[in-house]
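There is one chain below, alone, in structure tokens, taken in the form predicted on its own.
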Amino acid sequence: MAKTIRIGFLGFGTVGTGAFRMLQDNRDAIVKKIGLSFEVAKIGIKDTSKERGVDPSLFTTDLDSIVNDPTIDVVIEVIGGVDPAARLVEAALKHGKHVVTANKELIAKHGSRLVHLAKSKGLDLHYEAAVGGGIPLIQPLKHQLAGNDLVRMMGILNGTTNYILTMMEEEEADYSDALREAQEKGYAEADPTNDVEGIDTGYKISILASIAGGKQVAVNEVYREGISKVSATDIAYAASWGYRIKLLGIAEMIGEAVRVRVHPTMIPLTHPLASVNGVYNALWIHGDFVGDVMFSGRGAGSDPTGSAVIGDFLDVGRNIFAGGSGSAIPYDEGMKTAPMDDLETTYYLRIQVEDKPRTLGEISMVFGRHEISIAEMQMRTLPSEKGEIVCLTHKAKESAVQAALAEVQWLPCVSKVATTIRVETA
């Protein structure tokens, strides 16, 4: 055991800290399992000034000279983002050291070209922590499951989203009330558009879609709708007819494409999914030899993110006791996708009319050109001569029902669209 494993830590935040006293923590079993002590050589901030209970001569704020450092052997990169997280990747890389990341936007954007690049190094760059925080979900897709055709995967991948879907359900709460809770405590950010617009789950399910189609698929190429316009409304008619409204990353083979797409989306109460809620994350994946499997756990946090990020740690400093080249497994670059346009789905449509006669007919009308019928539906009356039509569709083309409800919205008897939410049945 005569070699120590020289650690740079970029960023010292809520994962930073997670993983720094992870291997504090549990030291011994670390070095145990790896054969090789290790030691945090340094750790890149921004501000000094703040109090964070280490050894303040470890801290630095100059992130190059990490990266630069010839006696560091692993990277620990925990800035999040693309600038200048990138950039300091790449130069780690290029002066041969490892690199260990939980930095989703980075490997959704960069990933193809980042793995390759470690590759040809032969060189670990390894990602664990970016999809699911200490759930194991790139792992299983890179190795135990890589045998199968990986032909659906159905995602719940952010826990301040499925906090608040799950609040509403439970407190009969609105939206913006709900949000409110999530950020008093703690689980939403005060800004909270990457999670609430499904950015951050747009990133993760991309990177996921990846590694299975073994090319990357481009950020901007994932279909995407965040939950602002799910109300209690909604959930409670989903609940009357055996749904549960999850925010949901869904990636599916089609030929030699892949659909990816996040949205709002009514599932059955009866799949594995429904039951997870609060701040949990899950993935559910069917293959064509495996079957239906699913994962589920902490998808966030200090702790759980840092535990991923310290296995992949693992991994690296394994490989340099074996003294064997990198185990990067590398993907290409575009991955062709199928438009969202040709999805083939239910619906379910909640829509504000004006309490006159002749209202349903005329609906109808419009959902009858384009070849739309209907499954189940509901009405009710509301406050001011207004009434509520909520309806699920028999399984229509994405197209033909975008097409309708925009020629619906125009009609004289209609106030509003309030409500459009994809259902999955399997």
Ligand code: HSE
The other form holds:
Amino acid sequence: MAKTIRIGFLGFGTVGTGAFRMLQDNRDAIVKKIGLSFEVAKIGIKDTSKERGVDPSLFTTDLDSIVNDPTIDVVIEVIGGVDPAARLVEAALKHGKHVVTANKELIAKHGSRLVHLAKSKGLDLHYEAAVGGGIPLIQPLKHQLAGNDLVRMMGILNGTTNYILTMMEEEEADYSDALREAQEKGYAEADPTNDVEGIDTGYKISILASIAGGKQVAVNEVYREGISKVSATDIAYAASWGYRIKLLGIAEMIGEAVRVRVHPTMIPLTHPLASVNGVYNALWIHGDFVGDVMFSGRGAGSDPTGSAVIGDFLDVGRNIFAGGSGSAIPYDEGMKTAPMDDLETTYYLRIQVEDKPRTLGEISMVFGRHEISIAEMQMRTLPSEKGEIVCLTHKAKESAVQAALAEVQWLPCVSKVATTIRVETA
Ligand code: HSE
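Please show me the structure of the same protein in the form predicted in complex with the ligand, now that we have looked at it in the form predicted on its own.
Once more the chain from above appears, this time first in line as the rest of the complex follows.
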């Protein structure tokens, strides 16, 4: 009798239920595509008291009993976070199970070690759902685009922040109001830190950069700024100059190194990423042979992320059917990262000042001394004899801009440097 693939789920939250439903709803098509039947053997969860509309005998709170079960062939890890996911995934691989995971933090921090372990055992470890939800990004980077020298990638990789920034623009809302609305609609968590501070995007772009560069990027070498300092005022100024503000994860190859950064970014309205709004995600890639490519779609949610998990499961199932040794592609640790200080780009600066003679001259003097040239400028008067100077620079070095702003903020005519946003045109 032909083998039936036995699946164990670790976790059964938003992503797990989406994946499970897809296995149920599209069962016949999936069996046909794999060539083997499958069954969900066990589902590991924390709390058995919740009604989940699934045969209760499948559930267990003993997650180790899943990774140790000799009859389980494939473990689907959808718990998230490193602890206990790292230990359980490692145990599953050591016990000869293929693993599919949606866990970005796990792969960003331990991907190299775990994929090597999988490969050494002739097993699969796939993680398409870890980045961009339902959008196929990992497989195209590993396969179809792998022959390219990928010069640059820029991605909107977090739906929560993209929703907040879209609301701020469309409804001229403040950051805190847009965040509250995102929380009310279930797009942002009660503690939104991971999303709004760019931590989530940081994990995702470091995974993509690791695949493109062939070595794991250390998560703590990713430069990161969140969106909490972006204001509706900045969004309006950006629009007046033909730009939109997005939280981007950016990876650029610089010789043998890669610079990986996450920060609010002004992009021209004509850039394909500028029209990716709401909870949608997208990754724009420039490769030396393929040119510009963009992938977009739903970057989160039960069904889209479940779809990516099941796509990986099909890959694993086909390998099991073919009796192959797994298609995990290992990569080493130690990707060299290029320092942020050497970045050269253009900058949007909004500076609040005393509305008095010589203010503009004093600020210009500092910029001039640091070789920063202004390309465009707007000024307006604020109440109580205050003013605001808003400018776009020509290309300047990050270290020079930071040094200039450190001086500018202490000028007696300056109340504060309100916002600094980097501008990317391609
Ligand atoms: N918090 C993430 C987002 C979910 O907002 O996109 C998927 O990683």
